[in-house]
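One chain is shown next in structure tokens, namely the form predicted on its own.
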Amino acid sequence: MIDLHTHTTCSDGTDSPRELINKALSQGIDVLAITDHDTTAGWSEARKAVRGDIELVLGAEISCLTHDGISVHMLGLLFDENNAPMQKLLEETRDGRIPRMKKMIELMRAEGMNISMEDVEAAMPPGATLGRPHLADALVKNGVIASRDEAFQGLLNNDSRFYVSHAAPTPEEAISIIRSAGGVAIIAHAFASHRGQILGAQDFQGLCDAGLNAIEVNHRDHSDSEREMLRAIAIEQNLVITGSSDYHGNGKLNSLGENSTDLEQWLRLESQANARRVVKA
């Protein structure tokens, strides 16, 4: 089973590297991918956790935004994470959530949500990139919603009177800056219409110029239309086919390995990097 798209605590998952990576082993998934949100701060803890048969691929999911302001995440797998502007990259998209959560903040406090930015730090654990699950999280915790489910179908959703956007790249931009470091590019629930506003089928052939590797088809968030459309546009355009759980632990329902990417993709994925960066015992 081969699962290429996870969170840990250093984002906005649940289990740390290390609990990721046990529970992977436990339940037979073959190749992780550890992607999380603009960061690679858990990329040491998983290199010494990986023990057995599992094979760990090292990525990032990277927040982008279009010139019309859609929300697209990019995750960049197997790059060289000593080349500096992937690391620049990386670091000036984190940055940018602070500003946008105190807008988020404000804006909720201004129609009387008991909210504050103290409340959405003491939900991170430490060192993990700042993102609105942490927000979900603290509403939770003061009895504002009863679930981050609840708050991403609504006062989180992109298309939400307190959804803010932040500082970041253009879906072309983090392509790029991926293969440049060596890395392949994966569009990550392209078509996950619930979350607001998504890009459309003519939009491909821009990300594909950039030098887009795979299409995530088979992720919770699509439904079988979505699927189908989206593998149409894979076989057009000649791109690797995934299919991932976007677990995140115990943050949202996703179960890990409930999608999965065929070997034959994955291999075929593996083999546009420009150096063999899979992780084994």
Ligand code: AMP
Given for the second form:
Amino acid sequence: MIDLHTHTTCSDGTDSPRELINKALSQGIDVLAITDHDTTAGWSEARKAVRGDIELVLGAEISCLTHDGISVHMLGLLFDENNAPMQKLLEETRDGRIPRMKKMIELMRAEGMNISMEDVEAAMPPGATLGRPHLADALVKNGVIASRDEAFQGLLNNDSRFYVSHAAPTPEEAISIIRSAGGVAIIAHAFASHRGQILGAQDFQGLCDAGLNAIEVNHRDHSDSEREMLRAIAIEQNLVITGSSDYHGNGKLNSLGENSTDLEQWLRLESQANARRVVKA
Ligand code: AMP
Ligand code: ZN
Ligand code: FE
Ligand code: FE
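Write the structure block of the form predicted in complex with the ligand for the protein whose form predicted on its own appears above.
All chains and molecules follow, beginning with the one already shown.
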């Protein structure tokens, strides 16, 4: 079983990198990618935690914004951790999340909601990439809402009046930096239409020209017809097809390995990185 998209306490997941690897081992996952939002902070703990037969793929999920303001998530796997442009990109995106969070809180307070930046900081593991799930946790703690899931169906959804975007690279910029850093780029949950505005099929040519390697087709946020449309684009553009859980621990309903990638597709994707970077015990 190959799961190429998961989160830890280094962003908005609830398992530490070590806990996640142990869980993956106990569930018979053969290849696991750790892809925290806009950070490689979990990589060193994850490397140390590798044991048994599991193969660890280190990566990150980069938050991007198109010129039209559409939110796109780009998975970068197997890139060189010490690549300076890549670390700069990740750092700038993380930094952009702080003023954005303050603005969202301001909008909520203006409508009388009980929430502050201090509450959100208290809900966040130290060193984690700040995100809306931490705001959701603080709102749950303050009794404003019942769960993260409820938050994302209303108050914190991309279409909500409280939603604010943050400074982020375009998808093409992210792909180009991932590839220059030797890694491979997978567009994550591209047609997850219930999250907000999404790309159209015509937008994929530009991504392919920038060096896109793969499309995440099998993801819980895609309907059968959305999967079919993405699969057709992948076949037409000769891109690798992946599937993954987007596991977040208790922070989301997604269970580890609920969607997976075929071995043949994974081998093809891995061969497109500029060095062999899969971590084994
Ligand atoms: P942000 O990166 O701050 O814009 O927040 C987006 C994050 O919220 C993504 O990583 C999603 O995984 C997470 N998210 C989206 N929907 C839900 C949900 N229903 N429950 C928990 N987390 C969610
Ligand atoms: Zn997340
Ligand atoms: Fe995502
Ligand atoms: Fe994700």
